[in-house]
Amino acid sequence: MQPDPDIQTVSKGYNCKLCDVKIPNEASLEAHMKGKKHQHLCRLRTKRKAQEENSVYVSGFKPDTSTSKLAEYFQQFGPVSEVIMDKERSLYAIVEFAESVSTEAALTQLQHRLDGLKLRVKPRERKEFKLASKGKHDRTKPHISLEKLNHELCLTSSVNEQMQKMVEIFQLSENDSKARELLVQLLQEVFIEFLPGCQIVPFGSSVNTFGSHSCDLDLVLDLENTKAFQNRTRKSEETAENQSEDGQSEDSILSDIDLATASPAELLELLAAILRKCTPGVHKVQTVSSARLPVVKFSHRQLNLQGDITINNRLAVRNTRFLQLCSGLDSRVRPLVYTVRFWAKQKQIAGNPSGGGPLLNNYALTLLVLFYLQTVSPPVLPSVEQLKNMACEEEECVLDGWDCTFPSQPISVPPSKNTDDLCTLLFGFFTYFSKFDFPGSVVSLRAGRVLPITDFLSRDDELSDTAESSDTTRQNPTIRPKLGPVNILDPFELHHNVAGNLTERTHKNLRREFCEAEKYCRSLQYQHKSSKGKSWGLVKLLAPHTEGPSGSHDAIEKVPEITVPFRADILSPSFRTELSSAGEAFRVLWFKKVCSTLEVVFNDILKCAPSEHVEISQDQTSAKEDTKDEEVNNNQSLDISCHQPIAHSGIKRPLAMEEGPSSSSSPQGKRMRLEPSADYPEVAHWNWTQIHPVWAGRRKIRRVLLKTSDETSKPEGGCSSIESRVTQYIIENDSNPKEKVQFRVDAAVRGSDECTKAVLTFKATDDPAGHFQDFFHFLDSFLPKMVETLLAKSE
């Protein structure tokens, strides 16, 4: 590999500094170097270089010139991009060029003047381009101090009002909230003037009554009316009836664009153009186009106010509707998503301070508290269905194809008949979601219930109504949610994960937070106030996050492990189907699929031979008989049973034989037996030899295949086809195989309590050579890709 500024070696690995981030070996440096992270930041530096070199730093004109002014002026040296003008801290604007000779050119000529005043032009500083930290961008830090925070609530005489204070605290102050009404205001007067009949509405935290002092301002772009008048204009422009003199439209925008077959990016733009050239404060201007709802992102400095604006986003508006309901039909409501939001902020399981990521956002956040309201017994809230046959017929709604009524007003609902306090819910969230099976579950606050995943799992021409309500109104019925660890489903647009961007990992710790919330709510220290003023409460509860000294302990113990994590968006339609069939058994059905997969990859892909020699593992003696007679008739075939499985870090301990079902009655049960049980998991063993390198070199010898081969690139361990040639290849070449690693390959799935896995662990088992450690790092990266794409291809 060619060495690179960006790489820095240090002692355990690398490090790049483009990206910030620590790098374990040479495989991972190369799969890093060609991501998307990386790839991007290299194209944005490269941007951001060529309109340093593209620019001009401009001083010295009057406080009254506007920027199309200087870009007159700086016309005569070449096309002019853009003109950043900045008045507030000092008279001076950048002046970006299309072209390097049209700066040259500029800085070339020895006087500038521009109303009788004589400008200063220099070349714009080049500065080093650094990744933002996340910490000087994180705007969900609270305005008050966590020590001033845990005195005011030590302050209290209970839970309850620890609560209650969490909601004074944090909530939108007066002055909050009239800026943003401020800002609404100037942004329609603004847009009113370009875009006739237009409105914005604002939605999400600001106005939903769960906003707190960081939070941006959401906006909708409505130009529906727009629209309207935009023909009523053709039409009479057509007849003359609304011509100026000169025979051009009066309205120049909306001569320019037509708003009916514009595109979003389109749609962006000009919203953008507005933005930067004609709202006063505004600055940052940014379209982000690749969002799963494009948006124009923007600050206001003298209100000191993040925004962004989304275009005809009715459904986000009647969310933020469903939400002030629902925060108006009980008083506890509020109190339990501000405690549970912060909670989950100092536990870094939500709140993406860049945008993205994968953590939870405060909307899905508050979805799981109002769904744990509908489901505790009695319920406290009603279910999205319940609320839809409280509502009138005027106050019916359908957005985008999705039925969307509920009551307007609180009123029309009766009251809760739950009378437990703010503690005790708050007790009763964790315990729940702490025993909750995220995985194999979706979270529907429609139906008010849990359901199973399976529901989804089907072809997607043939999509259950039982998924949700059948009299519900559905556009595109036969798009599935994005499936993934957590499945929360929006009210209403009922193909929408709202938590589809998590992760495994995320999920992890999610699972491990709810654990150590429901723990520490049992104790005494959270029910009671302390007498002798230690920290009680919502305190300890709230405290922030950190590494426990069990890390170093765990990596002692830690194993070689593969995770393949179930992915319903990869399978073949009919294997979707075949689970969804399967319902509660769809688990081990997918762990027997991977477990062919597996033998395929091991067997024809990497050429991998039975070894002779089997290990019985210490911890086995109650299966050994059994193991051992399998093992000798077929040292290659798989060997699946319901006995006692190894023991793996964090899967729970199999029931004994006499506590569990029996599972030894007949001597058929040895082989293939995938009965799912709750108590234990399947598990399956192979021990192979594996005598050619077919790790080293591979990816330089796909290289050389694939150029004459009429087969695309793909990325490695996304085609079987080419891969079994690789390692054909290298064995072809290999004259004099000497070394051999001889290794055991244990897997187990994993679910119910936990994300759905197959969790592979490796253990050498013959390695003179010490090879075992790199062919298991090329396995690292190289088996889940293969595992997924022949599951993809499996019928």
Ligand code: ATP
Given for the second form:
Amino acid sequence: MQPDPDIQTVSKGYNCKLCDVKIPNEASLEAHMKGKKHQHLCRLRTKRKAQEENSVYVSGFKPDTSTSKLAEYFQQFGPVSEVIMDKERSLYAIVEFAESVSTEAALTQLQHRLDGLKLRVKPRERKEFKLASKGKHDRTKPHISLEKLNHELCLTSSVNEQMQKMVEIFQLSENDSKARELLVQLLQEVFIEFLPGCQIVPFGSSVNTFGSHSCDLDLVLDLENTKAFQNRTRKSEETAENQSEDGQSEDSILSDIDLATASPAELLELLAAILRKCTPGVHKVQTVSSARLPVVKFSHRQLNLQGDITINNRLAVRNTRFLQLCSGLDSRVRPLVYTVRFWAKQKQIAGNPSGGGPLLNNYALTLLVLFYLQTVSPPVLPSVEQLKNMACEEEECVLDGWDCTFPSQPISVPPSKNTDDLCTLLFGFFTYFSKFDFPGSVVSLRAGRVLPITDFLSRDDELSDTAESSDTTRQNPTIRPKLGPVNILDPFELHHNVAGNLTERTHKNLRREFCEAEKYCRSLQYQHKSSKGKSWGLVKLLAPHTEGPSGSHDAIEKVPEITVPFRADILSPSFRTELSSAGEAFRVLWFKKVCSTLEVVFNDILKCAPSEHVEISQDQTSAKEDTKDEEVNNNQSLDISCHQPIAHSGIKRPLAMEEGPSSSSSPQGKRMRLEPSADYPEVAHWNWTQIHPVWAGRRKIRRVLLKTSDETSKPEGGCSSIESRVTQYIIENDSNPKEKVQFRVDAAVRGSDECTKAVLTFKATDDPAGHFQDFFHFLDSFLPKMVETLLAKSE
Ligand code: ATP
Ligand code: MG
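Now that we've seen the form predicted on its own, could you pull up the form predicted together with adenosine-5'-triphosphate?
Then the entire complex follows, led off by the chain already shown.
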């Protein structure tokens, strides 16, 4: 056999460098070389090599230059097969030609100009083809295997000990901390050369006492002193007619940039250049200007650390100090936070492994734990407002207009009277949040309690005094937090929802995991060590999330039930304002709007025929009776014809006013529901008939109709007029109407001790041909989206 450069002879056989595998003997080597993997990698390598040879690296174009514009320019050298742009920053592009002669032609041309700018065109960097590194020191991998962790946990004798063990295992080791300190020192030394007076300050998990082996190094570059320095130097230069006193300004990088007016993107590029060119060991430097706080990311080779640098982010340094303080206030805080962080990582509900993402980040998750410790009785931690009052004058601190005052030392805060052990507190944490109305509440660590969502619903120009805004030190009252399925206010930057990145789906997962954890913590398996050597306590709680439905979800999904979640962020401004003055009764008002919207969907969009009148019953008892008895009882229910949507009569005025003196047998009961303490669910039901298969083939028909309409393309349920036309089309083309489907819909509103939502239960009442299943399947995805679309428009 010809010697192959990929094959290395080693002491016990061979090593294939391309596939990174060991092969014991010659027979297996031959099989390996003919095998699929080796062949595939050989082909891939050839392809990559050809791509590299046919490509050039281009930079220097305007940031808004499109790939097609570049392609058009380079066509003059030969056919262009692909242009790949650096998405994040639009700073460079790889232009791939179909033939290598075109590459040569492009490279030999002395000057390239596009849109008045000189382009830099270079040969594409040749990289050695390698399999992805197996990462011997990969920090994203746990430094302890789950098996080993479980073993360690089982050796302890109680959940309390297990939680202490979590800290012991995961906390930053002395070496970890030392490596971080060294990197901070190195960066400080390098940056100060270019930016006199600047300061590199670590924040986040490296210093907040909740760090773990794998955590990144968050850094702030504080340029306040440098700005002052630049100002002084410029003034003295002006007076001394460009004769610099100390020589620093002349050759300093500061002569190229005005720190007071530079944009964040310009500053980041400057930092990135210093990191790339002048900082030993630093590589993989990347600027992310699109983040909420623009950031430069980098890695350090020898110290094996990843870091982030933001500029002038003093609030982050301060909130890190706050986490440190909380950690020092009570010895139970750290074991709880470590355990919850690991649990959330295992269940894939927190951590956002690659930076931005729809999961909770560790900061937001930590705030949830601290909030729980503020609300437990008696509290383990004081509210931020209480902490502020415990601080002395020198500790007063206002950053960017936000009051960030709290004591610098735990000694200023009286110890907690709470004596619960860790096992109880962890159980309590899961119980508290498994019953928490995330979409209908706002978590405020500042107040140390839940604030009603209605305080945050009014339009910015119609602000009333909220718990936050009545605070005398409250600033910026005109900016509202971005509401979402989960609302956690930052303790200092009060208009910032630190969980504003969560989606409906991640919220649902979060809630499901809280419920599962709560259920498990109720079991003896959690609370007592197994005498038979079985896993117990934290072990099962910390088991990784597995894909696919677990038994209990399966059961839930089989119930013909559809939920419409309360989403404050999609409601029309006028409806939000209306809800904001309703107090706790906002749920009832919202539910009525949902009911009127449902009527529009069934009646007008899906053209179902009403079989009966709709009811909104008085309370749970009468609702249950209604379910048993299909007869409409006008004396006990608010009776609205299906042709007269509830919105006309039910939303504008409170329910109690509409009933009229004779319509209710218990008017008091109805009025109660509109008062703040009331949380009785309202219920409604309808009976509908459908004789056409309005659920079948909608996607295709929608596509065809969209082609002939002015409407822009919308997803299913995203536009009422298109959906009505789709239904109409199906009806008109249904020459042979099938047997009808009759079904009943029961709707109820939930909330306050669970997420605010409308729950719709479906039941086929007459379905001889068995079509209901298909219809329901369609409604399951269509209905929530359609209702949301209509709610967003509704006045
Ligand atoms: P890890 O890096 O291990 O995931 P961490 O404790 O560093 O955990 P991050 O989520 O990385 O937590 O946040 C680091 C710091 O960045 C926080 O301490 C906080 O100061 C700031 N921060 C992060 N997210 C937010 C946010 N949504 N709002 C305000 N500040 C935030
Ligand atoms: Mg971090």
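Bear in mind the structure is a predicted one, so any value in this text is a computation, not a measurement. Positions refer to the first chain, counted from 1. Rigid core (definition): largest C-alpha set, two forms, superposition within 1.5 Å.
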Once the core is superposed between these two forms, does residue 704 show a C-alpha displacement of at least 2 Å? yes
